[in-house]
Structure formats: C-alpha cells, structure tokens
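Take a look at this one chain, the form predicted alone, written out in structure tokens.
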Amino acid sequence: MMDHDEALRIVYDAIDVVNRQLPASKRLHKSPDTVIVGAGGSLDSLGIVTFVILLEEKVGEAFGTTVQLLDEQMLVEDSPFQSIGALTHYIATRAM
C-alpha cells in the first residue's frame, strides 16, 4: 500500500505537467476538493486522458510496474476521479 502523502505527491506532479499545457483559467488547483471529472471540472476529454496517462506512468514508476487506473466504470457517479482527494485515496489504497 502507498501512503497518502506519496499518492498526493504523485497526483500533484501529474497536475503540474497537465497545467503547463492549459490556459491559466483551466488549470487544476492543488486542493483535495478540486473537481477533476464531472460538473465543475476544468479538463476536457483530451485533458482527462492526458492526466490519467501521466498519473498511470507516475504511479507505475513508483511501483516499478504497469498500472491501469481508468476503466469505463471509473467516470460514473462516485468515481475516484471526481476530486483530487478521492483520487489520492483511491491510489493510496489501490497501489499495492
């Protein structure tokens, strides 16, 4: 299991990379309450895909293995991708 602080650092690292590609008004804020997917989210579909790919790479590097964080059921209600806090918790408890 990954600790919460390490998972949060990985999420924030991915946000830094994605934010460099976005205009200032669309950038993700580094806060557990920031919405990633759904109402209030600032990423379009390409931004979401880019963010997830970066995140999978960074989690995979931390564990030395390939990691898949997204499937078709991950973007529904109660998805871990709804907020940074939920995503961090998901990564910390899933990455073993």
The other form holds:
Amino acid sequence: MMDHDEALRIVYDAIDVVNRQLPASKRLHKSPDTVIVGAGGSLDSLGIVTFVILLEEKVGEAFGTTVQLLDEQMLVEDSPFQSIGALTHYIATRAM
Amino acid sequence: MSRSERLYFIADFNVETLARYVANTTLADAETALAPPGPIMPALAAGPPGPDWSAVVWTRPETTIEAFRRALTCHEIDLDRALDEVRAYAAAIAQFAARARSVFVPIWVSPPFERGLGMLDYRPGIGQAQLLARMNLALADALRNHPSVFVLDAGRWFASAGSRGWSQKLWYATKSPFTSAVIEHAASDIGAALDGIAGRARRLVMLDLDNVLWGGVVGEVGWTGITLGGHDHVGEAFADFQRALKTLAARGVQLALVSRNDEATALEAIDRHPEMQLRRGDFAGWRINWEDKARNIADLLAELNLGSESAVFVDDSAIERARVRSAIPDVLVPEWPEDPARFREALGSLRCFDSPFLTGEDRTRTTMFAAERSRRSGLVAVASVEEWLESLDIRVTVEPLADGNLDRAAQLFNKTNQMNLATRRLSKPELEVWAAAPEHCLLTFRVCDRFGDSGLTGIVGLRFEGSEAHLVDFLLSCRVMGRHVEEAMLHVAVAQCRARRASTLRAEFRPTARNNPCLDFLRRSGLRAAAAAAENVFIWNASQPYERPRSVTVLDQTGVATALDP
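Just the form predicted alone so far, so send over the form predicted in complex with its partner chain.
What follows is the entire complex, opening with the chain shown before.
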C-alpha cells in the first residue's frame, strides 16, 4: 500500500502537466474536492485520457511496476476519478 | 514589437495536445488551429488559413513515405523510391510555405522499442534506421533553399524524454503517440523558434565570476588558487562551461561580467590563469565592483545599448538572482544548479538564443564589441565628441538589397527595436518581395571605422508615390547609434528622392515601447514636424540635399548619394 502523501504528490504532479495544456480558467485546482470526471469537471475526453495515462506512468515509475487505471470503471457513478481525494485514496490502496 | 502568433498544425496523428500546450503555456496569446483530419498532401495543398500564419507539419515516416512503410515490414529497401517520395513531400511543404509566414517540420523518428534489424539496422540497403536517416537528410536538403522552412531536430525531444516519450497506449486511446514529455519539448522548441523569428532572442549573457566561471573566491585565494581545468573533475566542469560560453559567443551572443570583486584581481585571473578559456577580449563589457548587481546590470545594458529583454543573468547566488529578477524583471534569470558539473547542461537547455539566421556579423560580434571598448576609451582621451567622431574615420557603404546581404538585412529587420521608425517585422521572403516592387527602394548600410567593421547595421526603405517619397523603414543597430550614421542614412535617402524627382520626403514615426531613440533623432535631425496635429510626421523638402555629416564618408554603390549630393 502506498503512503497517502506519496499518492497525492503523484496526482498533483500529473495535474501540473495537464494544467499546462489548459487555459487558465479551466485548470484543475490542487484540492481533494476537485472533480476530474463527471459533472463540474473541466477535462474533456482527450484531457481525461492524457491525465490517466500520465498517472499510470507516474505510479508505475514510483513502484517499478505497471498499473492499469484507464478502463470503463472511470465513468461509473462512484468512480475513483470523481475527485482528487477519491483518486488519491484509490491509488494509495491499489498500488502495492 | 511583439505580436501574437498564429500557428496552424498539420499532422497525421492527433496533434491537439501540442496545440493546447502552445496556446496555453508556451505562447500564451497565440491563436492556434488544426488542419481538418485526413491525408497530409491535400492539407498542404490547401495552404494555411492566411499568410500571417506559421505552421507545424509533423508526420510519421511510415504514413508519409510508402517505401519506408514497406521497409518496416522487411520488404527489400528501395532507397531511390523512398528519396523520390521524400522530395515530393518536401516540394508540397515548400509550396505550402510560400503562403505561410514560417513552417516547422520535425524530423521523422522511430519509436525506441522498434529495434529494426538490430546490429544490421544501420547497414545501407538493409537497415531501417539507415533508411530513415537518409530520408531525414534528404528532407533537410530539399528544403534548404526555402528560408522560411525550418527542419527541427525532434530526435532531441525524444532523447530528453527518455523511455517515456512514446506511448502505444496513448496512441491506441487518442491517436497521439507522443507523451506530454515529448510534447512539452516540441512546444518549447517551436516557441523558441517563433521568438527568434520575431526578434525576441536574447543577445547577451551576463555572468558572475566566483563559482560560476571558476571555483573558489579569487579575492581570497588569488588567481593561482581558483579551481579551473587541470586534472580535477570540478575544474574540468568550469573549463567546459567556459568552452560552452565561447561557442555561444560564436553564434553571436555576447558575454559580459557582473561580479562582486576587486576588478584588478578578477582581471588578473582572466588574463593570467592558463586554463581560462575566456579572456578579456571575449567580453563585451564588465562591471566588477562592490555595487548593487542590479544597478551594474542596468549600467552595462546602457553601455552596450541593449534592452533588458535582451539579457540573461547567470549567478550562483540565489539572493543575487532574486534581487535582479525583482529589480529588472525583463532580464531572464534562470535557476542555476549548485553542481558545476551541471552548468553546461543548464546553459544548453536555455532556449532563448535561437535565431533564424547565422550571419558573418553574428560570428564576429565579440570582436566588434572589443573594438567598441577601444573606441570608448578614445572618447575619454579627446576633447569633444565631434573630435572623437572625426578621429574614428567612419565609412558607410550603401548597397541595395541582394542575395549576399539578405540574411543579415532580414535579421536586422526583426531584431532592431530602438532606432526603428516603423518596427515592421518582415521575414526574408516578405522582405525580398517588398524590395522588388518598382515603387520601392531598399538600401542597406555597412559601417566600419579605424577600429573595425561593424557590418551591415542600417536599412532605409523608401516608397515613391508621385512627387512624394515615404520613408517606410529607417532602422539602425544600436551598436553604431550616435555616430552620425543616422544622418548619413538620411543624406542617402534624400539623395535617392532627388534622383527619382520626388520633391518631399515624409517620415511617419510609429511609436512602440522601445523606439523612442528614433523619435529623439527625428526631432533633432532637421526634418520639420508636418503639423501640430501630426506630431509624429516629419518632412524634408527634397529640392535641398540633406547634408552629409562631416565625420562620415559615404561609399555609395548605387552611385546616387555621391554623384548628386557628395
């Protein structure tokens, strides 16, 4: 299991990269409540996929293994991608 | 004068991430547009959205060159056919470029996981890597005579991104094979290229001495005690950094020193240490004293006639960096590594020096500034500025625009800020077209004196309409300003008017944030202001010659100024 702070750092690193591709008004705030996928989110489909694959790479680099985050579960109602907080928790518990 | 860029993207993959990065980070005010999805050649044939658009044309080799696609599947390599296809592709890019401002073409790169034929991959006639290298060279060769087309070394973007530059997963999911790491390098290089074309490249690096050019504090250990060169990995790193700076100077970027030190002690180290790669003559100027560095930088910029947006400041002290950033925000102050082994890399990663040309003037700029220091020391020795100017034996050679001076003329057009009447920014092709019009006259001015050759440093552009001549362009490099070259250029401009029977020369000053020196000159030039309501318009009655300044000899290849108004 990954340390929560380490998971949060990885998520924020990925947000930094994706934010550089977004106009200032659409940039993701580094806050647990920020929505990634779903109503109120500012990423379009290209942005979401870019973010998730980037996150996969960063988690993989941190743990020296591959992880699969990009799947259809991203879009379900209680998806871990709904908010940064939920995503951080999901990564911290899933990355072994 | 800066202007917002317009950048059009043509690619055979989903290039939207790059367009977004450029528009939102690299060039925050840029307007971007993507070519409609589909084959490349029709998109090239359709041209850009308008003539003021630049473009990025980025393709993958296997979708652009059929012979390469076949080679990837281990079919026999047909080099001739591959190169024919490359030349056809280049011809389409060239036709597109004729309707665009500038075009950037990243070279073709193979994914790092494609090992081809392994040890045979660079064998001619067999290897895919060898074929790809030949294709890239053929592409660059075919585009070499199209000055607005720039073939970019995409290989460096992938090398910098490491093994994470390419993502098959991203390709399958988004039809973009390149990760954000590569996209960011690409966007930065494209931004640097656009900055260079627009004349926004930096031209001066100001350096601290202790623990930047050498290790240790020279004031404490003396020149024999500093760490530089020799059989020592730290000393080697400093010497190597100096060599990199010297190479930068050979590109036309000037070097200067801003250091808290005793001047005599520091200069002794520069002059006497056997491992110094940079000597006194390599620096356009210096301020070595105990004053505030921000003040020293401002003084040095004034001495060199450069704006703060032209300068980079390198210092190992975070406090000094913060001070300069705060006091002179336009000076670029990069974060600087503590480890000297990383200095060369830190310098090389700065993307602020890119220029679309490399001219003879660039290569000899350091020599020219050393000569300028000699001139200024002469100024102290003589009684008056006029006597000093006469002692310089200034000669101005007038030449029409020609193939031999086109590069430098276009560079001057896009870099000159201060003595610039209209600050028109024209690319080489645009300049050629303008100068070729029968109602236009474009003259270049080379300046030399007894200390050295300053090169092509002035341009006059005239447009003739009936009995009136318009001074469209009047620009002079800051390195020769204030030596009556400005008056000599007006002398030649008026002579051209008289030769073409224009009765009036009219100059309209277009203000920018930087060109006030031009307005100051016009006000003292003897030209009269047209009217109170048009205070930026100046007139000369061309029935009268404009007197040539006594301290300047005009060598006129057009034969007009010397024949009509000697």
